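Take a look at this single chain, the form predicted on its own, given in structure tokens.
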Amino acid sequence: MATKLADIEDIYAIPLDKFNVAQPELWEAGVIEPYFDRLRKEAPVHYCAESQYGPYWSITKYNDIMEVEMNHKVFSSESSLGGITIDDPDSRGEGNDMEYPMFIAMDPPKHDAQRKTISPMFAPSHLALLADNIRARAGEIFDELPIGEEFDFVDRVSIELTTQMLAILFDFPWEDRRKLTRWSDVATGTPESGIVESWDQRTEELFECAEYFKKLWDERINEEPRKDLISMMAHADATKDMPYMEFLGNLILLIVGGNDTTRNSITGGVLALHEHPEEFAKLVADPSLIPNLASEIIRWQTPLAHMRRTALEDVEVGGKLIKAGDKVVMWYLSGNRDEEVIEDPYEFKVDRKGARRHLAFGFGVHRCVGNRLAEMQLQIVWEEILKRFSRVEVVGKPELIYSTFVRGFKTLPVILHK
């Protein structure tokens, strides 16, 4: 039986082994978060054995997160076992059960070399020489934006500013560089969502990505190495003669995890800071606190609401058993809302305590390998709106995404004052 919207007011009525946490009209409508509230108190966790991702089993407690997270000898992110979101290709029917073979989506020791491929792009003295790149296009973005006039975040702002990041980490051309949107989007997108009509146009579109990317490769391979994602890969050992599947799975995980993640945060900044205006306040009093304002930004929205493992092995977490070949679905945004770890969870605090005390970039050794450009490009936002405005002023309800992975957002409405 699935869970209702019109459930919400009585949450505590639906019986336990009926909690259905994976439904993206929940997540759409913005009220899981009550959901995962129970889950915490009554079943950590928690066993769903129907759901139309088949069933699974529900981490919502950050230290059991934790838990998971750091074993990865036991719980797996291989994709041939389904690999990191609980849509895995099983539960799209048939002809649609295609693999996309990812870093993230492997275990050491595959894993290890093909994300030290590209690790240097997002090392601390290379983000150094990204900082001034990355405020200057914030800066040219913010000063062409209408003051007084309504518009959408979300597209003005928050999409482009990561989709000419991206553009730069890929040396990608410039004059296409939404099409990096748009194969973001389709990543991530379902026939439910309205973003693809068919799993067999999503399909086409990513394949449409790989031919294009492929026209790069083939360019770079056969020259000298150069400071971009895509000739590091076509130069390194561990990545040069990828599959196909593998070589499009790597540029989808590269472009999601540039693109959705940040883009959500920097929405998801705004729409905070509007709903306490007190921790703006305290922004504008002290800009020092802009750093700290980042992780808790980060961990208030969590873009990414989960990661799933498979059980290689009988284990037992939280008092339960999970069998060998078990779901495990780790609620990132459940971990970030756990009392118990963090204090007063449900408040944003533009100064708090160990901020980066968060999920949200995961941990062990499937950490957010971008956590620190993130961060960096949170910080030149907010530094370069309090340069320019004195509010940024929601004006209208947010539409938020259909799905149960990415935590974001479709529009928001604002209005900057000077």
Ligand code: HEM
The other form holds:
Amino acid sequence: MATKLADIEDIYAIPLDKFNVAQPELWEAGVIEPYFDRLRKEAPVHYCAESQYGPYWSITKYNDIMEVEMNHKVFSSESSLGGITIDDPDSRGEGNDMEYPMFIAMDPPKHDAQRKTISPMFAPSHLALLADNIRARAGEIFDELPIGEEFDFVDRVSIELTTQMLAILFDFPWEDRRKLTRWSDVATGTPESGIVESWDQRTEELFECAEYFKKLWDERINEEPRKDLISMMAHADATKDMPYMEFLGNLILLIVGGNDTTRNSITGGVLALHEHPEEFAKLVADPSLIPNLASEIIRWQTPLAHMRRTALEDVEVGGKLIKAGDKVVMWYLSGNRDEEVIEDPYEFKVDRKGARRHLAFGFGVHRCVGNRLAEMQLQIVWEEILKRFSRVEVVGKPELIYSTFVRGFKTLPVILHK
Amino acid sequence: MPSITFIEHDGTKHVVEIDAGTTARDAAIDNDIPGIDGDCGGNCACATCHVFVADEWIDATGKAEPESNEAELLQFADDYKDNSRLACQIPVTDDLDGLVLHTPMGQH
Ligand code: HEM
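Alternate state requested, the form predicted in complex with this ligand (shown: the form predicted on its own):
Then the entire complex follows, led off by the chain already shown.
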């Protein structure tokens, strides 16, 4: 995925007022990083007046991103203002432009109350209880994989593992679990991405998702509370009487939040360790590096490339005046390559010092509630891989996702070595 | 040099010395105290340096200011209690020599 020198020259030839990083083609082609290198150097807080998503600000430096994250009174996540991604609901056209309220796209205090209903799921003591189950399932997946034969790692491992993890969190009917994968893809998909054929189809499938979960919800609301995400929401004051769209919105949040992100980190780790054999050798020599590896993979991949906010009042960031109502995009991928905070950001190091200091999980009140689970899942993956295989060899070009939000892989062909 | 005692959730004690003028979070990170991560670098942005201040020290450290960033983030911490603080918001002074902080099983 290395960018050719000519491309770099082209990047620096673009007039800054026409500079637009929000082009999914660039992300699909895997060439976006040098664009951010230029912005961090020349215009770290940058206004793009015209894009397929309308005008928007880019925040590209680590410390500026943290400043925006911490100022939720000015930088709102509210879905009725546009929510947390660069595309606004009305870009989906009439009939499909409804909002899906979810707590990631709410400001305090409502956000706080809803987040608290589900956060005990991810408490350290509870994750410890889930670990054995997740490990056993991962082991089964790895035991069934062919040795010395090409297959798609995304489908057979990354998707399967994260889907199983989600099914465990929801206590979702096991045989139907690939529905979760589909709904997650549909929720972040667009007609251009090829995942759905039209916005109508997307809306339809998301309502199927709501109907399916409604049945589970209705069963569980009449049962004793238990520790699955549906039961937890059905029994908590802050969530039990949610309007239908908010019910669907929060489900989508929990499905997507845990799915694409972890999936693409698992795949990204395989690719990174393939491309850095000397780092893989270090890991084999010292598996106690695995927790550190998990953090480094998440920084390296940054599977959610951005979060968006809407300014509620005029405010200055990095010397630039952002106006009330403006769309502000925090590019986590860029923050995670910011040489001012992260030493040698373009080096992938399994033994990186301070590897936890990345911002792929965001900061502030919305900081990823599932971050410990994601780390645990990645650690288990690499522990189980090292037990079984001497090498995971990537044998073809990965296909990347057409999106400026989800940074990840459609496919990754690999061969396992005993 | 003030000293701080960190007590892990299983009772293991760590006594560390630290320069006045830094924070309890730095003391924990510099000495690899288990159960504290400090992911955001001490900027009160991540709540992964959650500690419980020992009863006899809570008057000296004070509690998290209501409405502060610290209080806002602490409400999401696992097992949040009245004596919960973010260690990055406890500046270490000579007056805090001997401070006792309990660390949770893990950060969240
Ligand atoms: C490597 C994996 C993951 C990454 C990189 C990631 C990233 C993020 C980011 C960037 C945010 C928003 C932070 C902000 O606005 O400041 C977030 C929020 C969230 N994530 Fe994750 N996530 C991951 C895994 C998970 C998992 C496994 C789950 C759950 C099963 C999850 C559930 C959520 C939820 C519910 C929120 C909303 C939190 C709130 O608004 O309070 N995430 N995540």
